[in-house]
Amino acid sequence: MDNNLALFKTMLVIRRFEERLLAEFSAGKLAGTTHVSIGQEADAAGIFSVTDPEDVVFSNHRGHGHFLAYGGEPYRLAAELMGKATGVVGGRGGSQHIHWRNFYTNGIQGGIVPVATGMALAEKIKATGKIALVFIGDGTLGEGALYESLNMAALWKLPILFVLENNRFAQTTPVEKGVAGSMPGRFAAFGIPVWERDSTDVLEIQSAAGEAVGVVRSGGGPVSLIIHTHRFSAHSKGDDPRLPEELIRIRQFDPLIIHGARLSKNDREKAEADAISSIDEAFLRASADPLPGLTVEVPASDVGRSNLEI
């Protein structure tokens, strides 16, 4: 498939399946919160598409993009994210808490850069050619365990990417009130290369993402890429201190506007029509199946697995 295509309607899914998911929250058919990544899209569809399906990916509250761009259906997440029993990990993770394959999600940003660095010196140890990607925000520059993973990185020569997702708000914070100093300059105090773009152009992400991951990947230890993006809804549901203006100024970045004007028309309208057609159904047919029971049953050929398709 032609690449502008193929990035068109990742983007496009990720977009359709987030506003989906905000109108079954207020229609009550979701268990527990959610945060969505409008605005946000060409992150995701940039990143993964340089990307190895092996390679391990940690990624946070904010993940729905991130997993269905890594290849994740849109089915099994709608199906989690309703609490069923056919979901991702079986109805009982939600939103923030996704196993599949080597992709994981947990809502601690601070907590699972830690976790993510010891996945990259396993891939090391192992020599598996593999490297592991974590997905941070700007709020977690205030975290300490960023920077004590930041030294072991640095330190040991680490095939791990680690992604900022400068959205410019942490929640409620703007990034002016929570973030001192250089964001660069974080990591480039542990001698770890900073690949940087202001942009929501899926092309310009691509394109550094290629180059930043190469380097990580022929073995030149850590990498950071800081992506300046926007957010266009609010942190969760409705807590959005930013004013109407604000969030009409902002759209004028939007990723699919940007890269759709790359595509012919009926191009667009094809992916159009191809998304809402998969996400109807996916939502469909998540809402008819059941939920967990109290007990799971483990079928003696899974046990000791570290991925069951319950």
Given for the second form:
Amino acid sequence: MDNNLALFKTMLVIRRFEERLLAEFSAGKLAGTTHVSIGQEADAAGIFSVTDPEDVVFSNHRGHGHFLAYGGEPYRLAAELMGKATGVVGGRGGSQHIHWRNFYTNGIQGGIVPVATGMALAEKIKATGKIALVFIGDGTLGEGALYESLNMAALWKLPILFVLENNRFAQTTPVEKGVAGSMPGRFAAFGIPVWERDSTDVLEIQSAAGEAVGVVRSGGGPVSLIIHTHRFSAHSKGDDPRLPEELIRIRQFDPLIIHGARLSKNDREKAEADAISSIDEAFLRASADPLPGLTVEVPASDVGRSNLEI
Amino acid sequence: MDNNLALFKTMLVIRRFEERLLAEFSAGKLAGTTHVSIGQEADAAGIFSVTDPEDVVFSNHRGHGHFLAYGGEPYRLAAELMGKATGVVGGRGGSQHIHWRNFYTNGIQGGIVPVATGMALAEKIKATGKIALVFIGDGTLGEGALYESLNMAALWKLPILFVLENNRFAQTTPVEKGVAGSMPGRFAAFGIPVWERDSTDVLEIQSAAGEAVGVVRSGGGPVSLIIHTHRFSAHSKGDDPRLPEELIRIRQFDPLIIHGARLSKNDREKAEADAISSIDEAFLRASADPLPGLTVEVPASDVGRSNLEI
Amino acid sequence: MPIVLERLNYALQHAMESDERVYLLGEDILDPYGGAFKVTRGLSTKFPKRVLTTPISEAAIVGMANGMALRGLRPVAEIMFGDFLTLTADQLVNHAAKFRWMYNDQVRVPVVVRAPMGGRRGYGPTHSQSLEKMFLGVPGLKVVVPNSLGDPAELLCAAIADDDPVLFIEHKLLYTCPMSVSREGELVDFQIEQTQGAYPAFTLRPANTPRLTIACYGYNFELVRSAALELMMEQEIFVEIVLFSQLSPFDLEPLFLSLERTGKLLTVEEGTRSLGWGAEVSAEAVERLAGIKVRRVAALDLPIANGKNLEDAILPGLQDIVTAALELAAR
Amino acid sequence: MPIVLERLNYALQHAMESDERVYLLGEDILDPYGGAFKVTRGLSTKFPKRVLTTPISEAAIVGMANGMALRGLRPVAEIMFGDFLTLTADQLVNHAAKFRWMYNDQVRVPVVVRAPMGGRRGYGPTHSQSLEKMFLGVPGLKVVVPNSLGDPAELLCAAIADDDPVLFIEHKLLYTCPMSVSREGELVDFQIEQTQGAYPAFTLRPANTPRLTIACYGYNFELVRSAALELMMEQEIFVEIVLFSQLSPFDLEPLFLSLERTGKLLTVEEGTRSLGWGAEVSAEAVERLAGIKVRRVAALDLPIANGKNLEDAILPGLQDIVTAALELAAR
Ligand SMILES: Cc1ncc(C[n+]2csc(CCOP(=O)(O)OP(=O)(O)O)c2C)c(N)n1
Ligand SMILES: Cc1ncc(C[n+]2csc(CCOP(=O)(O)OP(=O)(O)O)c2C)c(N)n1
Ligand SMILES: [Mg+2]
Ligand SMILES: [Mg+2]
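Given the form predicted on its own above, I would also like to look at the protein as it appears in the form predicted together with a further copy of the same chain.
Expanding to the full complex; the earlier chain stays at the top.
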């Protein structure tokens, strides 16, 4: 498929999936909580367009877009959010705690970074050629575990890309209240090179990510990619201190509009119809699926049962 | 007293105290463990010559020199190391866990930094004019809590001086294996200005510390002071991977010799005699002191008994 | 009809009004948001200089609060979800809890760390736990838990006035519970005794001879008293309830008194069963009163699932309490 | 006469030789130093690429090990002092222990975290604790402790071969203990039974009818068996000892068997008493076998002092065990 069209489709599926999600929550059909990435879709689409399907990814609480751009099925993610047995992790993890192929998420800010760094070390040791990617937000710059990881990744020249999605807010906290000094400086202090873009244009992000990933893959050690972006929705549901004017203003950065302008009307409409129908189908199918039963397996001393080979 | 002489005396007391300590350990008269700062005395002497007696200090595992330069009595420190009731904290804390006036230490790398930062916040709130100082080593740059603190100190413009004593080793780990990137960069990333000296000359350190403390005290927010120095002894007792040649080579940086050259022979000899006799007396006196009894006070619900007023 | 959330919010306001040394710090605690669970709502408006919103730095939040406390302030730190107390473990265990004793009682550390805990909101494995058990039995650290019977406001004010560090655990479902005093008649079948002290324990004694004692704390009191009513109405089994506000240090005198009457102990908690609060309560009770019978109700030893049906299967519910009480009564 | 330290060192060497997925990481573990307690000595010389000395970053050490384990390696992380496990609590509880279950059993996390624990070396309040109790009862995390009776080498190799995360606690004083098998005659008065499985429990049965059962683990077995001999020689009181290698999940079957014979349980541990290991052991035993008598020996609920006389007064010693056993036997 044409690169421009493919990027658009990825972003569109993320957008429509998450809009649907919010609607289901509002209608009381979903419980718990969720964090959507509406407005930030260019990050996921751009980055996963330049990675290898075998690369190892650790995403965070705002991970639906990453999962879908990675290649995850909307149906299984919908099922997971509904707590169904057919969900990505059988309804156990929900929005923030999933795993599929080489994609992982966890809901602890910062804690995923050393884990991802260890994954990079493993891939380096195994000489698989895979790289690791880990996603953090501006607010996560507050967590000490991040810096411990940057130090070790740099010392050991590990193949990892630290992606910082700066959407200017951590929950309700603006970056000015949460982040002192300089964002690139945080990585540079450890000798980690920085690619930085203030953009929601997926092509710009694709090209920056391509360069950054290229450096990591060619053995250049850890790299960071800082993307300054905008979150259009609330942090999770309803927790948004921003003024309505501001929410309108940032809509000018809508990655779908910016990039959509590069496509024919026909392509756009076709993509739109496809996205809507595939997501409809995903939610419909998932909602008919059964709930999981509880299999209580008390961890036994199952020594030597490893199914994991290098 | 003359500045040069005072600095020399401070350094000499630290040196002779810690040498005595090591001798007592070797003779089996002291148990447990200890970390001496032999070689690094210029840091403590220089810094505490420019601070205010009321400033708040958090020191670390290598804190005897800081304590003595702060004004602590050799006798009470000796008693503490012997586990005596008359020790700084009655024998409960030992080498790494003491408190006297506004001086505190704890044996957890990194953990003391947020505590000291909170102290700086308290002094700022109370508008006492006091500043906080916290001491870390190069190895402690590995701890995440440090960066969390730097961020908050910078965001809130707190009156704190972060003193990094880089003695090139963390226990047995050389900085090349422990610290990636740049030391000043670690602070600069948070917008924290850096004073840096590669020196064991107490006058150089005094002047750098004077400037750094001045900025903090005048409301300039947090500042870091990086001193590249040399540790002559083992990390604690016997854990030293350095070659004998290296240990001889670094003796050229002996702060006592460098600074001693500025004094008359007479002054030096007098200082030497004073130091030896005062330390002799301290150890002698302490060794005759009684051991503490165990008073088991189970923490009760002693609400409202606060004796701490702003 | 005030709810627990309002009482906690009031306590913070009252403490700040009456003691200028009280400061709040935590993530996203400024108005209009007012904190993830709204306990701090309105306070940054009333006391703009004394409510400090922090970066996402749990270790340093508690660490800084420790430093503030050492230097004469009375900080109250909020950890957004109790699950993240793991990140503060070093500051709680190796700093806050130790300073007083290891500095030879020369200092006090009047810090309060508040944390919402508990499940049944569909928040999944890292946002639903009841991890307080990790911090029980830490010398020098108090763990205090409000409930709807005693006044949460008084309890929190007492914690803030306490000269020693207090970990203050708030169950998410408790926030919206109305105060018991205002739920007229509900407890009419019990005579209520209360211990002296800042963190009182309550003994609820039924009119008829009790067959067993149920020990609990916090939100689980809501379930336990429903279970007690059900047992009374449907089975004519009367139970005594001992409700604790102070979990650690363990001070179980009122429980022992009750057990002398009943000889049977059921502990109820939401944390996982193994080495939970109920373990110490049982062990201590048995050591003190040989021959009593004990049983524990707690969560299965599993992480907490996101999906509601799994979460319900993992966490202990009303029926688990009733069933366990029946079994124990029958022994 | 091999000592425990040598067996542990041998286990690491053996594991590295037989499985190329095994990597070590920790602070100061390279030769010639070979780690603060020398457990890794010689290994960086033999396997220079597979022994990774780290910065002072306990959280990231365990976090990285978690990541390595998720991606098919078998990392063994050393935390220099068990006191610093507080810094790794988030990685242990919210990452390592959860991944398998919350990812629907699609992954395993074969990580081992080793940590020296315990006091009596005069290291003071932050370097002498026995904090393992904080990590007992964490769903998904095993806690394993070697002793001088079973082979520490086999135990550590089993932990490394385990597909689930294992926290491996080594008492500092145990390192220099000679293996029991080599201490000829010392245990001749006991018949020793051993459970199947990777982390066996041992039951030491005396020749005469036992009056009580002492449950213990790790280094405390050294004290317990001295106490047992003293009780036998000087008081003609025979005790059965149940020695556990796996603390969590709690698997207490051998203890129950013993208690059916003796009806009296004494638990011994070095950690502070409140909500220590003995609490769960007692609670579970009493729930299972109503009517038994229990008593616990543990440290006072205080930080551990640096000075030897205070430290000795705080930690439980041989005489505390003997006294408690006599009291219990007399009940
Ligand atoms: C350790 C930890 N602390 C706090 C939270 C609660 N929390 C979830 S998301 C979030 C804000 C994160 O901000 P940022 O890193 O900027 O990511 P964004 O949400 O903007 O994508 C917070 C505070 C958490 N999940 N984990
Ligand atoms: C959290 C923590 N981790 C590890 C240690 C053990 N330890 C004590 S001192 C030390 C080395 C510290 O190196 P550095 O910061 O450079 O200070 P220096 O000893 O050189 O003065 C280590 C690893 C500790 N005390 N605390
Ligand atoms: Mg953000
Ligand atoms: Mg150093």
